[in-house]
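Just the one chain here, laid out as structure tokens, in the form predicted on its own.
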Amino acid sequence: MIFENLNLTGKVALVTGAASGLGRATALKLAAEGARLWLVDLDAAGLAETVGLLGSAEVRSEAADLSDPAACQAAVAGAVEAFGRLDALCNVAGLIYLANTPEMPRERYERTIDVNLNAPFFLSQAAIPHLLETHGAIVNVASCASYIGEAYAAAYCASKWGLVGMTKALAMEFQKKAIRINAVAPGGMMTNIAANYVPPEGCDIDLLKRFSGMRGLVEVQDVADMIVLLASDAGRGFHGACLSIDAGITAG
């Protein structure tokens, strides 16, 4: 996917869940761009790896739990602090856990909650008031399971729900504001959640096909490109958008 006008040269990104998947693949194309990086993820081994694959990029590298609101703002503070300025927030990181209901632990329900709506919450509060100084943007992840129930998974739709209803109303709070806010909503692609994926015990497979796409797997480096156009000058035309790349799942 190619666009014109990306003007990330300089710019500063802090991009989260960069370990691996679609965090990996938006910080390639992120500094392919020209913007410097700032990438976050739980897991230390996986963001050294993508550190690695960045080459002579202008990058640097936190392992954080973001489930802690606290290392939320200071994941921000970091980035301001390295750099001197912040561009853009991607909120990429994310995580499922498939049940049935009536047996989710709570532990996984709250945890699910805590990174894929909470952190993103967080991230932006600490985010905003530097990027309405850079006139910057935030773009979430938000998922196909956004705009339909999924079976077995009422705790992660309920958080990419809440993601995509939290993007509309910020973007509403700063319609007169210079600050994009925006998200996409991908559907199943291969990565770590697509690779870790365990149906419950005894669920019906026929539900499970239902939110499964015709088409395949939707491919990470569309998605990246996505996000980046988002992120970047060339986006200039979105605010308050989730814009679905999910092969058809949601269309009917």
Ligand SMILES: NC(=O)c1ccc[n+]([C@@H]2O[C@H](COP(=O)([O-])OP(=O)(O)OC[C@H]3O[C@@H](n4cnc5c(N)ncnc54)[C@H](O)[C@@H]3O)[C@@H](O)[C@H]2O)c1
Given for the second form:
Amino acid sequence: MIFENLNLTGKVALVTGAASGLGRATALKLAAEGARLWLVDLDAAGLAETVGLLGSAEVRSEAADLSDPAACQAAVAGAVEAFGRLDALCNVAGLIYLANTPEMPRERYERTIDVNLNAPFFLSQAAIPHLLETHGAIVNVASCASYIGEAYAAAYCASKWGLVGMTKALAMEFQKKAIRINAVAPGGMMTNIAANYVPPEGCDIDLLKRFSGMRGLVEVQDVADMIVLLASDAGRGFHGACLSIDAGITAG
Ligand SMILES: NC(=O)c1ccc[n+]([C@@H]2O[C@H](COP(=O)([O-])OP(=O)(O)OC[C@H]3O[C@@H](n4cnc5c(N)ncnc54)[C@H](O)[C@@H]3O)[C@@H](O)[C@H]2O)c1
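Show the form predicted in complex with the ligand, please, because up to now only the form predicted on its own has appeared in this conversation.
Up next: the whole complex, starting with the chain shown before.
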């Protein structure tokens, strides 16, 4: 653990991507700090597993495909209806398809943008009125691929660079209001995304080396802790930040 005693007792957090990896770790950390949770993911079985791991925490979960803007609106409405308030929106759900760009199917390009960029927008749009009432926070999960080009991942990079731009634009729009909007930018973590990482056929491995870094992977728990810090009142000094936790990949 990097951060403890963040005290989210009585607060309500909506976490997307909570069926596995970073979203699950974020849910567990939020619950350990006392938050009540509304968890959303495409993967119903994984969500049930996360709920099982949460033990006695107050939690509701909903399987939904967040590539649909209506599902994003419904997720926020569900959280507010269930708990009467919303204090934190953690946009963790994401996906990556690696491809030689000339061969990238349009459907995969569009789904990448829908899940990684459009869903955080529509979730934020629905959540902001509630977060203004509670002086709450949005935390977006960007990537080291928000700052450097990752070969064979043009759609992913576009979505994650866009997410940083959106984070900063929203932070400016709400500069004078009591809401905080930030992002984290992790390097490689050992989650399903990393486990299923399949370089495209015939790719140049040299081009991928740049992205593997020199210090190995980042701990999922460290990134989850940072998300929860930003979601909590202890993160009050952060607004419009995108914090790199990437073991130096973007250092130079
Ligand atoms: N693992 C890494 O190396 C790494 C590095 C940088 C950034 N990230 C980012 O971290 C975030 C979490 O990813 P992870 O590493 O935990 O991988 P993961 O695959 O374990 O988790 C991603 C979750 O998003 C969910 N999801 C995907 N599409 C969805 C949709 N349409 N609707 C609802 N849920 C959907 C998946 O079901 C899954 O549970 C992602 O935004 C990812 O881009 C990951």
